[in-house]
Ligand code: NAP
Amino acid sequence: MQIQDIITLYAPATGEALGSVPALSTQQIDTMMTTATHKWPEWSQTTLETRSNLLKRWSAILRRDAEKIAVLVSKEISKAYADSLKEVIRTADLIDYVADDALRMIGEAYRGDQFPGGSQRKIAFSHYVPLGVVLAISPFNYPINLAAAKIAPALMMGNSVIFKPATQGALSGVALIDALIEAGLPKGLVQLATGRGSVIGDYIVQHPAINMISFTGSVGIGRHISGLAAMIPQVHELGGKDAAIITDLANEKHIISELISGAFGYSGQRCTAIKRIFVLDSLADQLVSSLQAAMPTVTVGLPETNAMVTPLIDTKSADFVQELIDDAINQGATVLFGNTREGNLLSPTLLDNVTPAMRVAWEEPFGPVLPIIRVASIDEAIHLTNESEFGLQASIFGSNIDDIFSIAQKLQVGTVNINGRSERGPDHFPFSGIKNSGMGVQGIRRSLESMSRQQMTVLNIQK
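Generate the single chain structure for that sequence, in the form predicted together with this ligand.
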């Protein structure tokens, strides 16, 4: 009898033991894959209404248990309780939207004689069919939302799912799937592949039973996976270094509010966090003064206090953020606020006079640090924005909409936000990154499409 290895999860903020999950062996993964392979054909024969009703029951249970689940999420990933609760409700809304939107997905119809020499006796139409077994791999920072954003569309399109949650977030993943099981999930249709990605990840990704991979996580892991996986469809949502370009301060109060929440929300542990500001030299002193004055409003503390900045997910992450700050200071950056640390709790840090020579101008901190880069022209801001290895989102703030649209057209990113912070939501918006920010597109309809294929049927009329 093989002894089951387990992984115990501790709260990053307090060290409290929260629970444990099994660390699956390759044999257990093989069994899981066999089940998943046998389950999807049967599920694909269900009606869209059956699938939609399962998802609606799932979302109702999540709403019922939202506060309980939010407490777990908050403790497990050190996210403010209020933000954790928002994530659960947002996920229920996402699931409901998936359940409805799939009912509106229609195929296409073709006539043979639309093509030169084609016959009008040849009629074709397409309809959506599942891919088979979808591997959903989610990151730590949205353990409920970014998991359901994969699982719900996969199920709605008739697939089975192997769900690999982030280890720090796995207990939240278990809660998510427990709700789905209570909602009536057919046994074995969604299975939790818990265990450290560094141990079982490659095995799962390369498993021949997998027909599609939806990954959200770091660039390094994403690139590793995309190189390993077989010739199967993949969607990757990876890192970001979202820029905020300030063209004027006509609406300064709004700009400051968006920069603060955009940079320091969930301690900056968002792929769409604002991770660099480009400001014209002529505006810089005024912006710096207003930002500096606003920094004390960034609350710092434990997740249960609903602080904006809480202890980071682990010491390795906190050390990395500190490394970037130290490098910038050593090269002449000015600390306008912060740069203090208590364990994994880093104070929100505002750096001025950051230059392209500094690592923090280019690397993704995934922590509460905001570098200000002064530029002589908007063209310089556009150039530096596009020089990044990332291309997730960008924001442009200002009052001249013609100038702003002109800038937006030149930015090499998945999304340009005008007079608003960069963010993924609302979840029906297509969400994509280019370069090292990912490949493929998420967002509800795009996820439904990427987890299915259009099968053609051609009718040859005899008379």
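Having seen the form predicted together with this ligand, could you now give me the structure of the form predicted on its own?
The next block holds one chain only.
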């Protein structure tokens, strides 16, 4: 007789027990896969209007329950309540856009005689068809938005879904799926696979029933999944070491605001957080002085106070960030602000005189630390940006648009932000990373395309 194992989840900020989720076995995963395999063909035969209406009902329920869900998100992942509420509303907007955008996706027609020697009597039509069973693996930091960004396109294109949320964030995932069930989701079409990675992690990504994997998470796990899944189509959003390059201080107040919010929003626990600044030696003292003066505006506290910096997701994460700070200090970096700690709560830390010899210049902290690296030239800033194993985003701040575009063309990243912080949205923008920052492209239309394939139908006209 199988005994049901459970995982109890606690609030990172307070230690409060929030609830529990099942720790599934491989046998239970097999049952889910069988159901999902049987469900998607029937779902694929429904009209686009039927699928769109389901998603619209889902988004309406999320808006109705936004405050309640936001409280759960805030407690479970230690995110400011106001930011958690924005995430739920943003997710409802994303789902609505998915429901509408899929209706605008049309195929193509080809004439045989468009190719040399081709026949006028041969005409082909392409249209989108589902892949089958989509495995959606979401991270802890946006447990509502990044989950729905996978589930909604998968459903809209006629697939079934196995949804594997991060363990810390799984309760938020349950709330998301509960809303979808209330909206009228056919039973078994989306299934929630919670459990221990050591038990079901490798098993689920290698399962023969899986037809596509959409993963957001760490580089190590992403590379591991990529190797195990072999020929399965995959889209991965992994880590980043997003640089901000300062070319002049013509709009200094705006630059400081963007650097502060970009680095310390949600405690820096974002793949698109600004994680290092490259500034010319001639500008560095002025920038450092202004940043140091702005640091006290970064609020620190519990999620319910809407603080910008809150306790990190767990002790292991806080320990890692502290290691990077300590390594930099031991090698001569200057602490301009911060470097205090209470449990998982690290104060926002500003480091000057960081050099390429220090780990914090290269490793992704996923925490509230901002290193300043002084460079002799813009070419040096470009070189150091491109030397990273990551290639997600970068920001360039300055007033000479010709120079900025020249720099942008030389950066090896998925997205370059001009006079703005690095960030994911809006959700319909294509979003991608190169090198160890991921593979494939996300964004609403790109996700719809990646969770389907184009099938050709060729008409041979008889005389």
